[in-house]
Amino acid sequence: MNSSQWYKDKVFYQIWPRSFKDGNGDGMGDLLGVYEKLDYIKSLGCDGIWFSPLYPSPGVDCGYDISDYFDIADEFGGMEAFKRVLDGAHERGMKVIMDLVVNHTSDQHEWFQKSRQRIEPYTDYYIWRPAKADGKLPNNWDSLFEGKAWAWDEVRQEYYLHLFAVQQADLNMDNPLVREEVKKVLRFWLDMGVDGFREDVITFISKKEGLPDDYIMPAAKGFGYFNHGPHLHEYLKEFKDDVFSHYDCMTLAEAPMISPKKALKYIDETADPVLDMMIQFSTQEADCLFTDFVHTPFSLRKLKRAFSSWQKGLEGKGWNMLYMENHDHPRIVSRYGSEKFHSESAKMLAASYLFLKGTPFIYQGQEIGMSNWYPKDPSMYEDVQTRWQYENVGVKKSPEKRLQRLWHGSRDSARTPVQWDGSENAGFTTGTPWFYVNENYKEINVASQEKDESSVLNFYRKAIGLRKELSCVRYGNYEEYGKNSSKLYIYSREDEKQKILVICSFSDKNERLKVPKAFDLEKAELILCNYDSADSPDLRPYEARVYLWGKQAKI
């Protein structure tokens, strides 16, 4: 699909923009925040952006409702400020991808309004139901964000199908006109100059015919009849053949519970692929199961049997996206490192990842390690799915007892302000910030960390920068060692030119390092490591050690 496929030598910094720089101090983050910090992007040694929606949106789910998919919101400066944004980033050399949502939009976009009152071609734009004879819901699948997935609409006498919140009515793909309209937004966004698109939950778009009843799943009822439904390579084609073939672009899809088998038959490069690379969740459910909410002990032998099966699962074939943090999903020291260690631990997780073969992504605030957030009450929280699962999951539960599960799952520790500076509101706003700062910024911030050679941050630049050195890492093999221990995760790359051998530990104490009989580390040279030294025969806490045989070149 993409002859220069140029996202395989990229890393990307994902910004959420509420809550990445605010440049016009009235709380919100937006654009002119943005094109203040294009330099410090870079500087990470980041080539590439892709931002979380900036469309007009009433913000029920924080701009995933969107209202208009042809312009860019007001409160983010509008779309002077983001051809400014785009042009600053093209000319230092940086892609933007923009985040495409339609398998759902606002209660509020237009198609909507004229859908519910009838008025052609809109009238079945969207999902639309009557009530079963006996007055009950058309099936009874189940929302991911709020209870069951129907909404009766008074205007059409009719319910809607909605497989988030309520405000977000799920788009009729099968409906030939609703996808042209999908094209326009594609067009007109490319034809901007727009480099590509991260595609909310696109596996969604096309639902079992009929919409029966689950009788399978015991939660989440309706999840195996609209992901990856009858019709959904079909349309992904559609797309790739009617738009995305005629620009030199990337498309990049968000794929719940997908494994790397079933991702083939859509990113098989020896095949026909219908996309570049696919989001998976399985190296995020190293400590809950399915959901955030459902929280598990951490154990990194699910983790890594996560990273290598996508490794080896894709290898030869399709290409990887590789993340740890996203907006999505809490924050990663909190979850898989220490806050205890909390330096250790975040350059740790940041080795662990950036030297597998991939697209490595990069959240807002990852950088310098941003830990999760916890609020003394409840109604602190703005995520729509968060309080729905406080005032609805475990109520018999000590109000305590909640609160700590949403500490645990909620994806709002992911939205605080990125923490810039020690100085009132983190350097985000000289306003009033849209949401609550975390209380460790002074201790965690840029700036502080911008002075300090052995810093996350700088530790980030210094891994960034060898990935892109280093050719057994774009083109290398994937190899994983002691696969059933449960405090240390191994791996090495390999190439004609050279080998790595990446050393992580995910323990809080001591831990002795038994190096795989290949590698002799008196003929390597240790090329990184999280402590000012590896002189020690054992491991010292969440210590990562990355070692190098053969010449170390450029591409």
Ligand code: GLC
Second form
Amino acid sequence: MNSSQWYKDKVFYQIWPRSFKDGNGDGMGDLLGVYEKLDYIKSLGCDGIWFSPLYPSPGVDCGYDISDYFDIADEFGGMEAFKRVLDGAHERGMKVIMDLVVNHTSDQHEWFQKSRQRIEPYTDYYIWRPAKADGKLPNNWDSLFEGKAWAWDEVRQEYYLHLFAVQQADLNMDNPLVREEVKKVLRFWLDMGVDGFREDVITFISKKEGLPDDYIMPAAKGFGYFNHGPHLHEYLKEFKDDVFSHYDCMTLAEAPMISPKKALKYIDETADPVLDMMIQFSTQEADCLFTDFVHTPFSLRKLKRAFSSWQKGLEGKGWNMLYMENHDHPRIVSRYGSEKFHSESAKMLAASYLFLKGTPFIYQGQEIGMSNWYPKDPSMYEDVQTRWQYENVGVKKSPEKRLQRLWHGSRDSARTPVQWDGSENAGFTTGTPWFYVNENYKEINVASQEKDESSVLNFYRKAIGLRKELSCVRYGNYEEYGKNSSKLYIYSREDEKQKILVICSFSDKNERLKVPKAFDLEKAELILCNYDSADSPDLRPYEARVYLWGKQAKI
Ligand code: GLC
Ligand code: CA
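Now that the form predicted on its own has been shown, please provide the structure of the form predicted together with this ligand.
Whole complex next, starting from this chain.
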């Protein structure tokens, strides 16, 4: 939180460390591997890295269950390896942000171990409740991962709240001591030189007083009582005033179920914001209902509404975080694009969001169009949420239907190792990979795309390069055209020097292009296209074009 707002000019690359690159041959991605690839990340035009958790963890939720906030896990190379990566990134002009997971800790964390034994001052570090008189759970809230949100602890003889896995116990943020612990964590990493945080489900940290039963939500009971709770703003402000405001750093908050209007309560730059950016979920909901497991046909109109409402809703007040993929959703080319038109659609999806206003994030493998993973056997899934879904939802359906549900819904599709080349294990490791490599690695990999001028990878490079050269992409206004089209997404960005028109077809057929009246293509320069030429009057399947009027002025 600072006035320089450096994050507005960055393009971030998200690393999910287990599957990025193994540097020591033990089959697990690590920081040695990251160090080897810093120049690669830089070559994309990315100048920021978000690390999913690197801390020591039992790994129930792949690192989102932290057992020590002040260290880096040995399997990733420990603190020394991290400092080398941090310096290496800084030397290359790249910023580094960490994942801050403080809604909950692992049940193996020392705080929890002491809390369950009522050792002071840890007794009230978590949300403990006795069983009700009739032996029932303290309330009817659901966990977002598995069953009810309460687990019984034999040691303490009480229930504790866990909004995620049983082994992820929710911290009691209402306890000032817990907030002081969080501040210590923040200062520790910021003092080391880390440039900010992506704050995991931070909108859940304040629960409604009295933890009432929820009679409103049919599923995900409790959601309205722990999302955007009564003290959320107050606690975020405290973190800002006591810590963030003393550093040149950025904060990015994960915020499920949020509207632009609500987001402005936290990120309005004209009012004393308590956060810099928020991760909204609406652009992830164009082919599902709230969760990827409830699949619906892809709706471009839904996606466009999401993009435009955020572009317009934050205009002049707040800054957008832009993304298509992360470690929590299946791969975008398989969802909003087409595996048949793989290269065309992967590039079009890049163009559809890289020219919007905000700070783009690219998730590892997205830049080569990595696609979904279709295991034959449900037991091959690793993710705790996927496993619970398989065992508990739709169990009466046929085995094929049950498996397909996982193909559509599981975030494990985004967690297979990055496909670096066509050699064994996709060049991810010389050992035995911790997780399955997608079988398509011989066709989709970095090495082959490096050699191909017209690859998805090189398209990303071009698009990011243009983004950095065009002032209208950084500052310009956003306007959408043809809102009703269910096939085309067309938008412009314009400042006083220049304007661009971005045209994206989400159709697997040819589509008639109706150029909005204000745009004379004769006078424009075509600066990006995912086909060899753009002289066809119709748009070809998944075609994307970007036209420029005015000077290509450097920012
Ligand atoms: C966030 C993370 C996700 C994790 C969950 C619990 O949504 O992105 O990966 O499982 O929080 O920490
Ligand atoms: Ca390793």
